[in-house]
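This document starts with one chain, in the form predicted alone, laid out as structure tokens.
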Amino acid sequence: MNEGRLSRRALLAGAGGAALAGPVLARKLVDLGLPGGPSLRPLDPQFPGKGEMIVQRIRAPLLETPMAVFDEGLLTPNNRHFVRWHWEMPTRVDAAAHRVTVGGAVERPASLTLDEVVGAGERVEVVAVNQCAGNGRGLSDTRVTGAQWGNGAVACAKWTGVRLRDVLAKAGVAPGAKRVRFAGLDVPLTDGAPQFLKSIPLEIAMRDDVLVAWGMNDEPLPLLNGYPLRIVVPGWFSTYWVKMLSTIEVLTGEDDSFFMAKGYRVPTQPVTPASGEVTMVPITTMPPRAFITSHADGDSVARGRPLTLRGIAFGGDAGLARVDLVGAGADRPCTMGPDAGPYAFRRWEVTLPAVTGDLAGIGVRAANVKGAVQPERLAWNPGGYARNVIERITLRAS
């Protein structure tokens, strides 16, 4: 870690911490091509600290990354990283006054300053994909409730922090502990609404790569992405990556809080919109996914000329094993770029020797080292979670 690029001084961002001003009014629209409802979304305002983003909601902010951004490199720039808040986020954080309380089933409850969190153990860096569990929900063939994301509620960054287990050691985990629960500074918009709480099993919390992070791509976390601290759980959906971390609680039993017991749950068996009541469990790990980023649906390509396609893929909760181009009679393996780690985006590329006609329904299929492979058909569920169907586009020969 380069201390000069991400120092304690940078983390504290001065005595006042970080602040957020209001967004600029939108001037442009983008069509996400959502099959079940309105598809137009504002593309600009620019929220403070963010470039051009697809605006799903202003309060609490839901900002989607335009797909073209993913064609620019392996790491998603901080100013283009998607944003997802459930409740109202503070517009200012005083880093000097911020505390993280560690309680519950611990031997000595603690209230830690940022200095104490940073000093809890060695600095760790991990490159990992951060993806909303509902990414792609708006593309469901049968519309479901929730944020109608396109495929841009995902990003890849280098995260810097300290291991969660080292922060827990400051308080000492008591015998009988089963789960570790997190809360941030966001506040429900209406009276009686549940606080956003998420928890992970103790054995996951103790992993080498599960972090309390303060750095994102060698800079302090942007306020919109959770400054000054957030949880990072590589391979798991970002619902567990709690932002503006303020509370860590060790539990001895199951977590009955709303967003664990009722929200973010998926069926244990295949279902359809007509299915009755089924057993549901919390969503956890990500499946593999791949996208074409060099071209968009409906683009024209030169007939009779070679065509190079490229994009990104990731293995979900395991390293990427392969990426294959599929559809339009062009099936073939893709060449994969450098490996930044098992939880990171990986670039892929493939060249067709000559375009002979339209390429209808062409896509890429990712497989990870555990044997998980993207399916041909969408595994529908009532929450629109964990979409990983092969994403297809059509290119027109001209």
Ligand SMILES: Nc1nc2c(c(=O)[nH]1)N[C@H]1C(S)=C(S)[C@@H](COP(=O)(O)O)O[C@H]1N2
The other form holds:
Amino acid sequence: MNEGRLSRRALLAGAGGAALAGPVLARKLVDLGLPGGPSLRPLDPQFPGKGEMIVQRIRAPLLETPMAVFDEGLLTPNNRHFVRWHWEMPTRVDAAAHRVTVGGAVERPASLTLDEVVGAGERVEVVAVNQCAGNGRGLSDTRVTGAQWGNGAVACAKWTGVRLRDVLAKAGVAPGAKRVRFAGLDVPLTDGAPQFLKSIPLEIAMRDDVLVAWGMNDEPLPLLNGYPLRIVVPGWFSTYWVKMLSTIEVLTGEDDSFFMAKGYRVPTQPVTPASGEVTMVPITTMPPRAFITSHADGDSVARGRPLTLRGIAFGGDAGLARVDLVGAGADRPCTMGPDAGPYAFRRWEVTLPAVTGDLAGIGVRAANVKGAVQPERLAWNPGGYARNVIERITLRAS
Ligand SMILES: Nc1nc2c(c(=O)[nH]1)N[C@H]1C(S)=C(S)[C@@H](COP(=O)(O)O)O[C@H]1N2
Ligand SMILES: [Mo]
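Moving on from the form predicted alone, please list the structure of the form predicted together with this ligand.
Below: every chain and molecule of the assembly, starting with the one above.
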């Protein structure tokens, strides 16, 4: 059966949904275009605080943002912001009873109420991209295991909080401190499985823009995005942005917990699926990326007419330097929209004077001010992390 064609003609319209979801429940499906498939995912508006999201998994939730949402503006609406949990998360949190403990290598272990966290220092706002290290993993070819995301495990929000260093100051960091580790309220789904713990170097924890955040686009954090408090580390992959923050622990040595020592690691040099043992280190900062959001792969465009393409880009751990349209003989620089800071999405736009034929494999390439440029070829790695190859689509002239 040609599932791809069936999906476009019938399933997207909801008519064929019965085949998968039963006769009464017609569901909307999207085709993520994952090489080798299966590529169809349901779109579901039924998760708390969320609108229509691409459902990758129900429990623990993995919800992807549809690419078209990014066409609407540089801040992703809270109800469309992607969701990723490793383990069982509480379905409600009592804010009045919530405490954040600050312990480990500190002078005075502390247990802080929400008010005490909010009052720990100056209120800080930062617009920053939240991106899963595995975003786009499902597009990896050769395929790799892990959540088979399309490119929507990313979103941009304005985060409001206090500096992590001001929260740490409530307990006083002791001499010899090296790392700061975080835990949330979620617990492993199976006995003996490791808790989701993540840590960052002390000098990163002390940065001006690393936050304990409670606000997302001027609203409280949605439950699924970590209510009531989460860590925000602008420029770093969101695996460190621990949600439903309940524990801060200062470490004097290396972190040997599972999700640091075993998971979320990348090779220190280029590898292929045939490479043997290689040195792996924890993933940290994000590289630049760009996407076309005005058009999807396979869309028709009018022959002989000017064509405006739009999208989003971000610089990763530094501001964007430039965005270029590439491929299909149409190479040219794009115009960039408002700058909401070095870690934010930025809109780009470009107009082709006239479409003369199909635009096969057209893409956009972002470069940041540190000189990082999106590569032509996928930097394949066994975890499918940090995808930032130039993403290409084909537009048909008609
Ligand atoms: N407590 C907790 N925080 C967590 C996680 C988790 O499983 N538990 N997953 C991390 C990962 S890997 C990602 S990609 C981001 C996703 O953030 P979001 O759900 O707000 O989009 O949360 C991070 N923080
Ligand atoms: Mo992630």
